[in-house]
Amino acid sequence: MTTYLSDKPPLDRTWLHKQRRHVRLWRRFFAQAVVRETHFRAHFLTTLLVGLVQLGLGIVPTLLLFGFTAEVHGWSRAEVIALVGVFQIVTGLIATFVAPNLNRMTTYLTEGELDGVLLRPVSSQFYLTLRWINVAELTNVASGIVVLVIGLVQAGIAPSLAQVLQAVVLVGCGLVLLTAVWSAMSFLAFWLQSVNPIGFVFLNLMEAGRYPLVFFPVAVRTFLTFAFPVAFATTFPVQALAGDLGWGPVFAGLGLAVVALLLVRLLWRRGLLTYSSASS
C-alpha cells in the first residue's frame, strides 16, 4: 500500500542542505513574525514610543555631563551621542532577535517543550534561541542609525569605507559575544531549573555600554572587554568609525566569537545530557 510518508523524498541531511534548510526556516519565522506584528499595529507603535523614551533618556545624562566640560577622558559630547546611537542598534538587535527566545528559555524546559523541538529535524540549539522575533524593536534600531549619524555629523568624523566594515565587523562580534553570554547563562536552567532574573541581570550589565569604555576603572574595563563583552559592540565600533582603532581589535573579537560560539556549543550538548523530559 503506498501512503503519503512512503511517497516523500528521504531528508537530505549532508551540512550543505542542512544550513540552506536552517535558513530556510529562518525567513519563514522572520515573515511569521512580521504578520503576526500586523495585527498588533498598536504594539508597534508603543514599542516605538518606549524606544524613543529610553534614547532620550540615555541623551539626557550625556547632555547633562558635558555641559560642565568639553571633552572627558578624549570623548566630546559629539562622540558619546553617537555612542548612545550604537548602544541603540545594539539593544534594539537583541531586543529583536535574542530576548524573545532567551527569556522562554526556563518554560522550554519546565514545561516540557523542549520534548516537541528535540523531535525536529532541526538543531535544536538553534530553534529554541531563533525562534521567535519581535520585529517592532526594529524601530529602535532605525533611531539608533538616526542619533548615530547626528553624533558622527557633529563630531566633524566622515569615516572611510574600511572604517565602517572595522565598525560593523566589530558590532557584529559584539552581538555574538553577547548572545553566547546570555545563552550561557540561560542555559544554566538544565540545572537550576529556573533562569528568570538571568534576563534581569543581563539587561542592567548592558547598560554600562552607553558609556565610553575609559569612563570606567580598569578593573571594570576589563570586564566589560572579556568577561562581559559590551565594548566590543558599544565603544570599540566608535573608534572603528573616529579612526582610533586598527584591525588588532577587530581580529581578536572574531577569534572571541569564535571560541564563545563553540563553547556555548558545548555547554549546550552537555545541558542536553542531564535533561529529562518534563511532559513524562
The other form holds:
Amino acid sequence: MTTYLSDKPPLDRTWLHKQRRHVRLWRRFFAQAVVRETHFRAHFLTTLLVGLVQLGLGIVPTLLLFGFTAEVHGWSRAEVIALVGVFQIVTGLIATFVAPNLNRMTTYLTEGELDGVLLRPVSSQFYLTLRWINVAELTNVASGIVVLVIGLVQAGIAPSLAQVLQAVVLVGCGLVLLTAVWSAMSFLAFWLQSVNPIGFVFLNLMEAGRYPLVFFPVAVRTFLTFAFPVAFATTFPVQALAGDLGWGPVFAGLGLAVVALLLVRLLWRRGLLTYSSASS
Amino acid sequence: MNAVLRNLRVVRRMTAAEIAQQSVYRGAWIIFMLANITMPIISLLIWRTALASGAELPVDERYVTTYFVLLGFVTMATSSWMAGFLATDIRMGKLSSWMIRPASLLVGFLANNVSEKFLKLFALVPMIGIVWWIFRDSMNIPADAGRWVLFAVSILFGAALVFTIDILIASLAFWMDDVSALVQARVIVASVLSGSVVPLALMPAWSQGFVDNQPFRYTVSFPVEIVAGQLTGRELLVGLGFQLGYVVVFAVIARLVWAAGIRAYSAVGA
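Hand over the structure of the form predicted together with its partner chain; the form predicted alone is what we had up.
Let us now look at the entire complex, which starts with that chain.
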C-alpha cells in the first residue's frame, strides 16, 4: 500500500507523460460528473425532455420546407433529416464537454478563479476548457444517433466501413474546430472583461449547421467552412456517409484542426500575459 | 387618474436610472443583438434558396425577405425576459420591501424592459439597416405612412401582450416553488406559434384556422405581416381588434391572478 508518506517518484515531466497525466485527469473529471449526475435525477430527466422537444422543433422548418418541394440542390428530405441527426449529436457533445466550461470564462477571469487554476500542476488551458462535464446532455447525442439512423434508412444509404470512418473523423475535426472558435471568442475576455453573451452568438451561428452547406450563398459557404467551420461538423460527415466525399476533405479537416489548435494555444498565451489577477 | 400619472412619473424616473446603469454594458448589447439577428438571417437564406430552386411556396420572395429582415427587430421590440426574475423575487421574499413602497414591483420591471429595449435599438437598428440594404431590391416597402403607424401601434400592443403573459406565468410562483420549466415551455411554444422560427403563412393548410387566431400570432407575426404582407383594410382592422382583445383579456387575467397571489403571499423572512 502506498500512502502520501511513502516515497513516490517525482512528477515525470516528459511530454508523453504529461499527456498521459492529462488523460488520466480527464477520466477522473468524467467519473466525478457521472457520480454527481446520479444525485440529480430530475436534472437528467428535464435535460432529456427539453432535448427531445428541441429536436422535434428543430426538424419543423425542414419538414415544412420539404412540404413544398421534393429536393433542394440535390438534397432530399431524408438526407436533411440525417443531417439534423448529426447536428444533434455534435451540439450534444459540445453541450456535454465544452459548453459548461466556456460559459464560465467570464467568472474565471473577473472573480480571480483563474489564480487557483494557474497554481495547479496541469495545463491551465486544458483545465479551463474541459474541467466540467454535463453528463445529462449525452441523451441528446443518443437521440441524434436515432434520428441519423432514421434519416439514413429513409434515404436508402448504406455506408461502408471506410465511409463511416471518414464521417467519424470529420465530426471529430468539426468538434475540435468549433471548440477552438468558441475558445478564441471566450478568451477575448482577457481584453473585454465580460464575454458572457458570446455563447449566445456562438450557439446561434451553430444553427446554420442544421442545413446543408449548399443551401447558402457562396460567400456564406466559405464563411461556414473556414471562419466558423460548422460545415466540417455536419454537412461533410453526411456527404461522407452518402459516399459523395473523398479523403481530401478529411485530410483538409485534420490539417485545419491542427492549425486551429495552435492558434488558440497562441491566443491563450497572449491572453495570459495580459492577465492581472482579479483577487490579489 | 392621479395614481396613473404618479405611476407614469415613477416609470419615467426609473427608466432613466436604468438606462444610466445599463449603458455600462454597451459591448454586451452589441453581442446580444448580433445573436438576435443571426437566426432570421439563416432562415432568410434557407427559404430564398428553396424559392430559387423551385419550391412552390404560398408566398413570394418579397414577402419572405421582408419578413425575415424585420423579424429580428420585432422579436426584440416585443420581448420580455422578466418571468424568471419576477418569480425569484416572489420566492425569495424580495417582494416584501416593495409592498411598503408607493409603487408596484411590476413598475420596476416595466422600467427595466423599456430601458433595455431603448439601448438595444442603438445596436440593432444599424445591423438591420445593413441587412435591409443588402436585400433592398426584394423588399416590400409600403408607400403610405399609415401602414408604418399601424406597424408601430401593433408592436406596442404585442409588447404589452408578451409582458402580461410573463406576469401571468411569474405570478404562479406565489403557489409553485419553481416556474422555470413553465418559462421554458412558453419559450418553446411561442417560438413556433409566434412565427419567429417559420412565417405562419408557411404553416400547413390544415392548421391555418388555429394558427391565425391564437394569441402568439399577435406577439410577433402580426406586426411583421402589416409591412410584409398584402393584408386588406378589413384584415388589418380585424387583426388589430384581435390583438387589442388579447391584450385586454390577458391583462385582466394577470391582474386577477396577481391580486390573488398577493393575498396568498407569505414571505420568507417576513
